[in-house]
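Here's a solo chain for you in C-alpha cells, the form predicted on its own.
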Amino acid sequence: MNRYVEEVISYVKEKYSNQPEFVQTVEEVYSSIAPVVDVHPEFEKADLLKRMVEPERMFRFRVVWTDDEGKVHTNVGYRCQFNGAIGPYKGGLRFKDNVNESIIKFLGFEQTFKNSLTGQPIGGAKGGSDFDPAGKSDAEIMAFCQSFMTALYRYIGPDVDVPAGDIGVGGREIGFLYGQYRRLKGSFENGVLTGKGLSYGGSLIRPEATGYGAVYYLEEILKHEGDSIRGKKIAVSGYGNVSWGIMKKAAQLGAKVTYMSGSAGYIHDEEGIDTEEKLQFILDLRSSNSKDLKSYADRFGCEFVPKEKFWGVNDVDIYMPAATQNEVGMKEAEKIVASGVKYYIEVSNMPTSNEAIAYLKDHGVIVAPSKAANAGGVGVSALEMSQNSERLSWSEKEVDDRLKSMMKGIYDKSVEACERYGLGYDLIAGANIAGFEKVAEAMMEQGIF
C-alpha cells in the first residue's frame, strides 16, 4: 500500500480511536484508492488525504420537544457538512436511538463519493438525530420536527445544504420539517428537502429510487456474468423504504424476494412478496413504524422465524443487506460462502465489515458496494432538485429512465476505474477510486482551505 496512504489511515485509527463506523468506512475506501495516490504525488503535498477525513464543519445541537403527556424531552441533533467540493452539501436526515456522532461521520464520508458517483452536482453530508419515532404520536412527531428544524434551519438552503429522508426520516417527517423551514424563512424555498411529498414538489418514485437503483445495479452485474434477473429468488434484510422499493422493481423484472428480516426475525415467502396486496402490507408495516414482522406471516400463511436471520439460506440466488450498518461480519460471512450463494449486493450503507467483506471475495462471491449499488436514492434526490429549480414534474416514467440510465453509468464507471489500474473485476475498488477521483480533481482546483 502507499505509504502516505497507510499514515493517513493510521492517523484515524489513532485519532478517532473511539469512533468505530467512521474508522472502518475511512479504511476501506483508503485501502482502494492507493494506486490513485501513486501516481498523484502532488496529493501528499497538500495533504489532500487528511484533509478528507476531516468534515468542512459538524454542527451538534440540543433538541428539546414535549410529548403528549406534557412530559418534556432533550434530545441531540446532528448535522456534518462533510465535503462541498462538487456542490452544495446533500444527505439524509437518521432519526435512531443509536445515532451518535460516528455513524453521522461514517455516514457523511460515505456520501461524499457516493454522490460524486451518481455524476450530479452535490457534495456530501448527513444529519440526524438520537430521537426514535417508533411509538410515537404524530403529534410528538411533530413536535420534535419542529424543535430539531429550528435548531438547523440557519445552516441550510438550496444552494448550501439539501438534507433528505434516512432511516426514521420519511414523507411525514419531510413534510414536518418543511413546514417548520418555510415558517421561519418566510419563504417557499421548495428546494431545500428532497423526499417531499407530490403536492408540493416532489419527485415521482423518490419513496423506491433507492431499491429501483439497486435492482439495476443488480441488472448490470448479472449481464456481466452472462446471467439473467428474470426468475432470481432475492433475501432481501430490512422492510423499509428501501427494501420495498427492491421487491417492487424485483417483481416487475420477473423476480420476487422470498426471504425478509426484521429486528425480531426473519419471514420465508416461497412464493414471493411481488402482489399489490403483499407490497401494500409492507408499505403499511413500514408506515406504522410497525416491528411486528410475524404479522405479515400470520397474514399471507408463511414461516416465521423468530430472532433469527436468513444468512446461510441455500434457497435463494442474491443476498441484498437493505437494513443498516453491520449486519453481516465473518459468522455471518462463512455461512454466505457456505450457502453457494454467488451475488452479494450491499445496499444498506456499511452493512459489512471489512473482514468479512475480504472474505467474501476470496471465496469468489461476486460483492457489490452500497456507495455504488444504493446511490439511486440520492440521485432521484438530485433529479428533485433539478426539477424544484426549473419548476418541472416529470412523469414517473422519466424519473425512472433517468435512474436507470445513472445506475448504468456508475456501474460503467467502477468497472473503467478498476480496469484502469489492473485491479481485475472489482467494484469495490472501482467505485471507491471512480468516487474519489472527481472529490480529489475538485480540491485540488480549488486550493488549499
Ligand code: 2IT
Given for the second form:
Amino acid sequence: MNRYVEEVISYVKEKYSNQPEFVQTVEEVYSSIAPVVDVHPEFEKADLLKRMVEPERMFRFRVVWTDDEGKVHTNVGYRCQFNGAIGPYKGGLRFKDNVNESIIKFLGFEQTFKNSLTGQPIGGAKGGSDFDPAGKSDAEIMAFCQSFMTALYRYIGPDVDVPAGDIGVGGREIGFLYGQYRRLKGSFENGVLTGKGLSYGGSLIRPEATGYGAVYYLEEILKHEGDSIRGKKIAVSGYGNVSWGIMKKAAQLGAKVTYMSGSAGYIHDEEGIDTEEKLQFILDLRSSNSKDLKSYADRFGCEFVPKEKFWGVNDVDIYMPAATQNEVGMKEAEKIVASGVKYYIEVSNMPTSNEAIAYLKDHGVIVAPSKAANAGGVGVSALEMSQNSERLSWSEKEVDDRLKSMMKGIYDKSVEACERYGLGYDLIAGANIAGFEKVAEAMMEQGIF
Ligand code: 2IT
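Would you mind giving the form predicted in complex with ligand 2IT, to go alongside the form predicted on its own above?
Time for the whole complex; same chain goes first.
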C-alpha cells in the first residue's frame, strides 16, 4: 500500500485509539484510495490525508431538559462539521443512548464522501445526542429538542450547516427542532433543516428516499449480473424508516421483504411485508417507540424468533443490513457465506466490520457499500434544499425520478472509478475513490488550511 496512506492510517490508529468506530471508517476509506494517492504525490505535499481526518470544527454542548415528572436531565449534544469543501455542511442528527464522539466522527467522515458521491453541492457533517427517545412522551421529546436547538442554532443555517434526521430523529423531532430555530431567529429560513413536514417546506419522498435509493442501487447491481429485481426475496435488518422505504419500493417493483429484525428478535413473513396495512403497522410501531416486534407476528400470523438474528437463512436472495453500525462481524459473515446468498447490500452506515467485508468479498459475495447504497436519503435532502431556496415544491414523480437517476449516477461513477484504477468490479473501492476525488480536488484548489 502507498506509504503516505499507511503512515496516516497508523497515525489515526494511535491518536484516536479511544475512538474505534472512527478508526474503522478511516481505515476502510483510506485503504481504498491508496491507488489514487499513488498517482497524486501532491496530496502528500499538501498533507491532504491528515487534514481530511480532522473535522473543520466540532461542537460539544450541554442539553438540559425537564421530564413530565419535573425531574431534570442532562445530556450531551454534538455537531461535527467535518468537511465543507464542496458545499454547506450536511448530515443527520442521531439521538441514541450510545452516541459519543467516536460515533459522531465516524458518521461525519462517511458523510463527507457519501455527500460527494451524490453529485450534489453538500459538505459532510453529523451530530446528535446520547438522549434516548425510547419510552419518552411527546412533551419530553419536545422539551429535549427545544433545548438542543437553543444550543445549536447559532452554528447552523441554510448556507452554513443543514442538519436532518438519523436514528431517533424523524419528522416529529425535525418539527420541534425547526420550530425552535424559527423562534430564536425570528425568520422563516426553512432551508436550515431537511426532512421537514410537507406543510412547512418538506420534500415529497424524503421519508422514503434512503430505502427507495437503496433498492434503485440494488437494481443496478442485479442488472450488471444479468438479473432483475422481480420475484426477489430480501432480508432486511431493522424496522425503522430506512427498512420501511426498502419494503415499499421492493413491493412496487415486484420483489418482497420476507425477514425483518429488531433488537428483540426477528420476523419471518413468507408472504412478504408488502401490504399498505403491514407497512402502516411498522410505521405505527416505530413511532410508538415500542420495541415489541412480536406484535407484528401476532397481528399478521407469521413467525417471530426471539433473541436471534436472521443472518444465515438461505431462503432469500439478498441481505440488506439497515439497522445500525457493526451489525455484521466475522461470525455473521461466516453464516452469510455458508447460506449461499449472493448479494449483501449495506444500507445502515458501516454495518460491517472491515474483516467481515474482506471475508464476504473473498467468498464471492457481491458487497455494496452503505455510503453509496444509502446516499439517496441525503441526496433527496439536497433536493429539499434546492426546493426551499427556490420556494417551490416538486411532485412525487419528479423527486422519485431524480432520486432514481442520482442512484444510477452513483453506481456508474463507482464502477467507472474502480475500473479506471484497474481494480475490477469493486463497488466499495469505486465509491470511496469517486467520493474522495471530488473532495480532494476542491480542497487542493482552495489552498492550505
Ligand atoms: O446518514 C445519512 O445520510 C442521513 N442520516 C441523512 C442525512 C441528511 O442530511 O439527509
